[in-house]
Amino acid sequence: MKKLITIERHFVEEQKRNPHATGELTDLLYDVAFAAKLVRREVVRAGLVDIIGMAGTTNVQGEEVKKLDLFANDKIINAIGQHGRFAIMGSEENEGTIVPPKNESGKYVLLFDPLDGSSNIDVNVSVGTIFSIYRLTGSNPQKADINDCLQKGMHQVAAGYVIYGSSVVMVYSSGHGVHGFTYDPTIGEFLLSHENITTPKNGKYYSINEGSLNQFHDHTTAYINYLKEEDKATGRPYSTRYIGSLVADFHRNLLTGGIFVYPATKTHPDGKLRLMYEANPLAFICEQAGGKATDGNRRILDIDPLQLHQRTPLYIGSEDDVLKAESFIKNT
């Protein structure tokens, strides 16, 4: 028979590995996983309540909010918050830095997207939750500000994602590989399900929105048309998969190998994606995995951030296919 292994017994086993670890960041995951658990069960059951459609309003970013996404951004505030791990948090639904009620001793900083991909949840495609975890900079909880929230991806102490779909999947490194959890309602638990994720060298996916090809450099192009090639030697052509929620499609590439790119465009140089709330938390998980992020010129991690809504373009997945991918920027 399989061992079970529950998420937080898997973090306790961690933290034994560490001499240093005072268990605070262990706390601070099985916060993050019961937040989860909290918007998993609104997630499931949303088309049975009044939590689907637009909420009438916009985002930071000028987007239409989802009712869920509200929903989620309040449930992971109030149940992260209210245990003072944290000193300051930020999310991708709030212009600004969010102090929670109790923060006096906190010495880690959140940052998050509550859900990726929501304009997908109406249709019933899988949606996901990312988070990214930093030290303060400084030793007084009580004076944190934005500045503990811009700080380059390589100072994450911890980042992951939970992906609802077909099951509810919750995937975190804390530098020391990945590793993959599945919920298991009957029992209300995450069980360790993926144990030291590596994801594969080469890939045989790629995922790309091909329906802003007008909008793309010729470089970007050039890539995709050379991965539709037909060349036995190198595995191509690539499949394409492309299911318009990021967690969803750089889960898969993770486990199977590919490449997602969301590269600059004519009409948004500087790309979409959202550096500290998307691209720095995978780029994380997918380096500690074995894979690779760019921004085609940068490795993600090293970029300095200026401003807590930053955008980026984000080249991720298989290694060889991200160097490629630059290779093409870099020559074209």
Contents of the next structure:
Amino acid sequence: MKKLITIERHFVEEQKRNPHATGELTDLLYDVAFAAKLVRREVVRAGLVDIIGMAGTTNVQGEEVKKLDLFANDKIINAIGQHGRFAIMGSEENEGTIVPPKNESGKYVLLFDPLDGSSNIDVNVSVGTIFSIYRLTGSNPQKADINDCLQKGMHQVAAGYVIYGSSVVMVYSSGHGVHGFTYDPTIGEFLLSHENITTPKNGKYYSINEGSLNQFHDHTTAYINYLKEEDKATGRPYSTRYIGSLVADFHRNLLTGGIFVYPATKTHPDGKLRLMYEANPLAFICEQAGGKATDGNRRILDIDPLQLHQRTPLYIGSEDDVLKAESFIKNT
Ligand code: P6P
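Right, the form predicted on its own is done, so what does the form predicted in complex with 6-O-phosphono-alpha-D-fructofuranose look like?
Entire complex below, previous chain first.
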């Protein structure tokens, strides 16, 4: 029988492998896993309790906020903030930064999208939480500010996501490979189910919203047409898989191989997805699994951020597929 390893046990084992580890990162990851359990509890009951539907407010993105978004946001801020390990936070749902209720010795920064893909909640399509962790740039937690949040993705000390789907899976990396844990509700634990995830060099799926065809630049259309051509040697035509929930599309492609593209378009010159709490954490995971993530030109993790909610085009997944997509941008 396979050993049952809880995510908390895995955090401790990871810490032991790193001689310089102080245990702080382990505690942070504990906090994130705990918050994920609280969010999961409501997400999987969403159809049963009155937290479905529009909360009547709009978030900083100008999007109508569903109650579950607000719930997840509050849970993460309070469940994690109460331990004082994070000096400052940034969330998709909050315009400015968040200083947790108890910030005494926090040396870390947490950026997160509490419930990505939330427009799918009412129709029972997978949604996800995405998180990104940095060290403070300075030494004084009391002086933490927006500049601690605006660090290049390459400086993340850990990142990951939770996908609330047919099963609930938490995937994380602290720079030593990518590991997935499936939630077992009978014992209330995330158990190791996907150790050392590696993504294939090329895939068979492409994920893009072809409904935006009229907004695509020529190079995007040319790339899609290339993927649809018949050529057995290059595994074409690819199959299209687009759920409209970033975490779900990313997770499938990570495991099976493939590419997710949210490009710059005529109406969204910077793309739609957010750099700091969507592209960067997923790019960290993707590279740790052997994949590639760029904005079509630059490595996502090299982008120097200017704003907390800035957008970026995103080409992410199997390395050869991302390189092929980039070649169309260069040559079309
Ligand atoms: P579109 C969900 O709203 C989201 O932020 C991502 O989860 C998803 O990949 C994307 O937007 C879908 O956007 O424009 O294709 O509906």
